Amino acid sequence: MTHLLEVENLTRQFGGLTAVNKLSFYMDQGEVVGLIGPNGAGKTTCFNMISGSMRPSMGTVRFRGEVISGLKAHQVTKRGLTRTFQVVQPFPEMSALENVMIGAFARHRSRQAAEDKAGEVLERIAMKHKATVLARDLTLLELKRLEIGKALATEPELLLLDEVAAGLTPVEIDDILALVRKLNSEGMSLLVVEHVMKVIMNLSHRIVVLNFGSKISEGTAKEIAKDPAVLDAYLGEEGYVA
């Protein structure tokens, strides 16, 4: 059986430092994993890794099979594999919907195509009354739908969603986790990074926990937050509470 995605024994090093050290694990079409563990566990470095934005020591990422490590990050989001950044990075002087045609360019040339695109993809995150709105007069809980938006632009299969939450009040967390679920219910696959144990453990059908580079447990919620090793390294003597 071919997984939608399939990390192999992935390695990068910055001199001395091994930031992901031999990370293997995979994920199926309609899956929502998530990757946690303590700041500087190797998560973000992983990503890049993934999306093609940086290149691995060693190691493989194969996407629907074949290999995308070592491509470029513009090849990997023409393959439907694409990801958001924690911190949001909008266009500010232009408008909500231009900011989403940027990302509707990956596929379609013409600018009344790609425009068409942007206003679909508005409408699916409930943004489409924000379309003319510079992305400078949003709040921050527009700018992170506004993120996912750019990348849902790229038409991709994959998602991969970096600290979405993060910088949130619980009540925005609640929205932001509702329209991650409602994607993921039309069919989205979901690799999520995140700090916010509420949408990780909601979110999740699996996780995967790095500790210093190396992944220390895999697992559903249930079982990662029963795991000595997970609880010692990252969540700490009382785990998490629902």
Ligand SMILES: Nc1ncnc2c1ncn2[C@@H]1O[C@H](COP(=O)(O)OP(=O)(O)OP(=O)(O)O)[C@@H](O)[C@H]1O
Contents of the next structure:
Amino acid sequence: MTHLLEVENLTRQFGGLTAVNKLSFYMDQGEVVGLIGPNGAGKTTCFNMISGSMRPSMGTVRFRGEVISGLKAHQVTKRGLTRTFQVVQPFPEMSALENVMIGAFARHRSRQAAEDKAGEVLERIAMKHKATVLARDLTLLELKRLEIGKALATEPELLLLDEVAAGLTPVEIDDILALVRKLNSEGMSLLVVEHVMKVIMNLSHRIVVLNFGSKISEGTAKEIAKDPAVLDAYLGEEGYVA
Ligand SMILES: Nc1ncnc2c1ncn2[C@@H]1O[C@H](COP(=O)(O)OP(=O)(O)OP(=O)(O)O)[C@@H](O)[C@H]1O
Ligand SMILES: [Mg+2]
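Form predicted in complex with this ligand structure, per the form predicted on its own context:
Below is the whole assembly, all chains and molecules, this chain first.
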């Protein structure tokens, strides 16, 4: 069977440092897979390679059976895979609508079509009422929604979220959690990097754990939460308490 995403022996070296080391995992249509691990474990590097913004030193990424490693980010986006950034990257002097339109131009040539698509997306992320507000005047929660909106406007089948809950208050985290869950219930497959355990444990069907670039565990939230290797490297002695 062809998986939606297949990562095989993915490796990235920076000089003498192996940031991602022979990482293999897969995900299927409709799944939410969490990718967790300590700071510097290689999660963002992994996202960079999957989404086409960084070439792997070794290994392959397949999306719907096609090898996409080696393609440029815009080519990967065209195939239906896109990502959000750990640090939100809006154009501050542009409106929320215009920021989302940038994503929409991945599929639409005319300004009107991009604007229509962006309007649709703003509705989907509950930001329609902020359409004309400049990004610099949005709150962090709104900017996180906008970051997701920019990605959604490229019409992905698989969305990679890099720490979408970072920096948010507990109430805001629930808000973003609800949005991500809604996207999944509408059929979106998601690969999620997150340090906020509540998000990871609540959303993920399966979790892959990285430490120093290597996979140290994989399983359901319940399984990895009691894996001694994960407790030792990441969750700490108390583990995760829901
Ligand atoms: N462009 C780069 N050049 C050199 N080293 C890099 C580069 N990008 C990442 N690294 C190193 O690779 C390792 C993995 O970094 P990465 O950003 O992927 O970790 P991460 O798991 O996303 O961490 P965090 O949870 O802090 O975001 C780190 O040691 C980092 O310093
Ligand atoms: Mg990171």
